[in-house]
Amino acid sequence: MIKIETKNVDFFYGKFQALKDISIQIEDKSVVAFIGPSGCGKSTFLRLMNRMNDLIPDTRLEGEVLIDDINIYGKDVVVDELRKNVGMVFQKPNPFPKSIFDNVAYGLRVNGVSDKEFISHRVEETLKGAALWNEVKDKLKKSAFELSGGQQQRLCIARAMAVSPSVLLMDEPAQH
């Protein structure tokens, strides 16, 4: 049972406060959607969940991020493996220079599978859940360049499915 809380979350970009007491719990299977103007704060908040604002420069978290009771901003945290956990995709798409199979089963490679069977039953299985799959049984592999915007964008929901994240973050995933 996974629940994602925050508590008092204040984030700042340098001097700048970006988001302020936020506090929130999201309880196991749920589906949530923040809705907001552009530039609230929307995709910086989502970005804690899975600590990508980490990458970047002059940031500071206040406040806590739990997931199932654990504080992930906590010193003891392999962010790698929160990351296996917590899935992200990102408003734009972001499809590897690969082709369109070895995208969807990098990250099943990454994490250690290297049977052949499975990674091209979970490809099928995950393309198939990101209503992909017709479109490019025939092509994969072919590079994920070659696909339209919004081919790219459900390559990548496909990519981050394909290793059963426990969290699915999905920042404006239907915008293309």
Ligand SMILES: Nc1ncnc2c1ncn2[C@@H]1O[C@H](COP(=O)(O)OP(=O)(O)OP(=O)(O)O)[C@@H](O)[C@H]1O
Given for the second form:
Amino acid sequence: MIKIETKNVDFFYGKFQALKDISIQIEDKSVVAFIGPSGCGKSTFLRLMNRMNDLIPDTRLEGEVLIDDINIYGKDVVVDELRKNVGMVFQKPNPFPKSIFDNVAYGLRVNGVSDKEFISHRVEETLKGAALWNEVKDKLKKSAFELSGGQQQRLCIARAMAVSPSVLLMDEPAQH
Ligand SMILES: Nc1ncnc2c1ncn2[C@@H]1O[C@H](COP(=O)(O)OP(=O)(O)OP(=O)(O)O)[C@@H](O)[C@H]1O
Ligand SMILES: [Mg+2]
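Next block: the form predicted in complex with the named molecule, after the form predicted alone:
Then the entire complex follows, led off by the chain already shown.
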């Protein structure tokens, strides 16, 4: 089954064309890495898949990006829903100014989950999944900023995974 497909994607920052005619298919339940020199367009291409480039003024996309056979740039697409389903971890760790626990619980809470036991269970499960639990289990109430750079990045991975996205975009997440 094809999870993500791009068809003849061109992308422009103003007049500058950053992506040229990219057509790829990515299978469901697969891990795919894009490798290429600095500036070749890896981050630009990743950001297309959850419409993060929409936030950059004077940009233009041509072609199609489909996830689960739906054109994510179609009129009926709700961008918040898309981003819930297509999570992202950035190159630089960007924890929220909140406790370690609240960072991971954030996505669940904004999506209306209020069952405290469920949230606690999910926070533990995702912190274990991000290989951070043992380092933070005794200081969940502490600020996320007290963690090291690499720990903050693993926290951001846990935060992204907590809402069970069906796609996780990771832009050089292991730099630290
Ligand atoms: N916000 C922006 N405005 C204008 N040009 C941009 C913008 N972001 C990226 N670019 C340009 O688009 C091209 C692709 O950049 P991108 O960040 O996607 O590359 P990259 O492959 O992720 O590089 P790196 O490995 O250094 O992270 C580069 O030429 C870059 O200068
Ligand atoms: Mg990049």
